[in-house]
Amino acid sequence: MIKEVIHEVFPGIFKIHIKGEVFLATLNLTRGRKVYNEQLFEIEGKEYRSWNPTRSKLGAAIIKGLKTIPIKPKTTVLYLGVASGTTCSHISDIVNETGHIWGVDFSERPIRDLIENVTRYRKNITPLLNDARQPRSYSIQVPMVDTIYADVAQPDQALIVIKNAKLFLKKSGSIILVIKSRSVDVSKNPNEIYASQIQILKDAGFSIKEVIDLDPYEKDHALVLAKFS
């Protein structure tokens, strides 16, 4: 019988070694329930959900060598571009019942899917049908948070994060920005786009901690971890 080997790479984030394969995983907050047909592993009385890096930019960044992650148990997160909740569900596992996520998206269908498949079973996520470009429209519903995670397909991605950070990010907080270069300018080299978006963050007072190119999991995407300096 082949025994699973599991180790915690970040608080609430694990790597599971089984039958010659390595799976990124989080401890399932809703035992027995899947979100996107991911694998479930029962190990020593606990259930873990595999975290597919081809379905999640944050998962891809961890696999690609992200050194630090500002999301852990008790963390409060404002998630911009939450969509149907694949990555959000893993963040929900990580922050567990002691943390909370406010998930913003302007499209009705993804928010419906998020409510139907994720938030109806997870009480640590608040879905918000709003436009992340207009953060004052949900300012009454969202408190100051520890981390802003942004995955928005808009040309002004960095500016959207900055606008939200001014209203919601704690002084010692962090941001995670997924830069989608083709959403900014399809005619330019992705590296030029990454540099321009990063410069916007720097000009707004953010210190860049890490930049991870997400290829081959996500072509023409990079993940930026920054902290208000």
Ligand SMILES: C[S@@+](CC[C@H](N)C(=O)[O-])C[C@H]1O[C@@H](n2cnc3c(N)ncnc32)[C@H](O)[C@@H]1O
Given for the second form:
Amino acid sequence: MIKEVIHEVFPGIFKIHIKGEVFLATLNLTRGRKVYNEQLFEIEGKEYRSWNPTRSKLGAAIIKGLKTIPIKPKTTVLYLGVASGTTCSHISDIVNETGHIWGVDFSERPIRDLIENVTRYRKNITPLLNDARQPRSYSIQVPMVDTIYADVAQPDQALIVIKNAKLFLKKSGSIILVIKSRSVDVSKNPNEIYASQIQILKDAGFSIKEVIDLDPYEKDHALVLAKFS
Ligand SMILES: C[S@@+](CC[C@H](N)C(=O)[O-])C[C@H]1O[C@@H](n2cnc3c(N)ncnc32)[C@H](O)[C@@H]1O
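Could I see the form predicted in complex with this ligand next, after the form predicted alone?
Now the full complex is given, and it begins with the chain already shown.
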């Protein structure tokens, strides 16, 4: 019989070795329920959801060697650009019932899908149909958080996360910014765009901890981990 090997790479985040393949995975908070047709694995009485790095930039960054991740059980997260919840569902598994996520998106369709398929079952996510450029519009619902995750694919993506950090990020908090270089300028080299967005974060008082190029999982994207210095 072939035995699976499970290795917890970060609290709540696993690598499962099974039949010669390695899957990134999280413990399913909603047993038996899938979010984006991911594979489910039943191992020693626990159910794991495979985390597809081609569908989730945070998953890609972990596979590509992210060294620290400011998301673990009990973490509170403000998620900008939550869409229909693919990545958010894994964050929901990780922070579990002891943490919480406030998920902002300004498009009605993905928020509707998020509510129907994800937040109906996962009580640790609050969906918010709002524009992340207007953080005061949701300041009554959102408390100070440990981590802000931003994946809005907008030309002013760094400024959006800074605006939100000023209102909602705890002093010791972290931000994770996904930079989509083509949203800023399609004609420029992605590395130039990453450097310019990172400079905007530094000028706002953040220190940069890690930068991960997401190629080949997401071309022309980088993930930046930063903290208030
Ligand atoms: C690349 S998708 C996010 C994918 C998602 N993070 C995931 O990994 O599952 C970008 C999302 O950001 C949203 N968005 C873009 N600009 C926004 C803004 N100013 N305020 C709120 N949401 C925004 C879009 O509607 C879209 O759903």
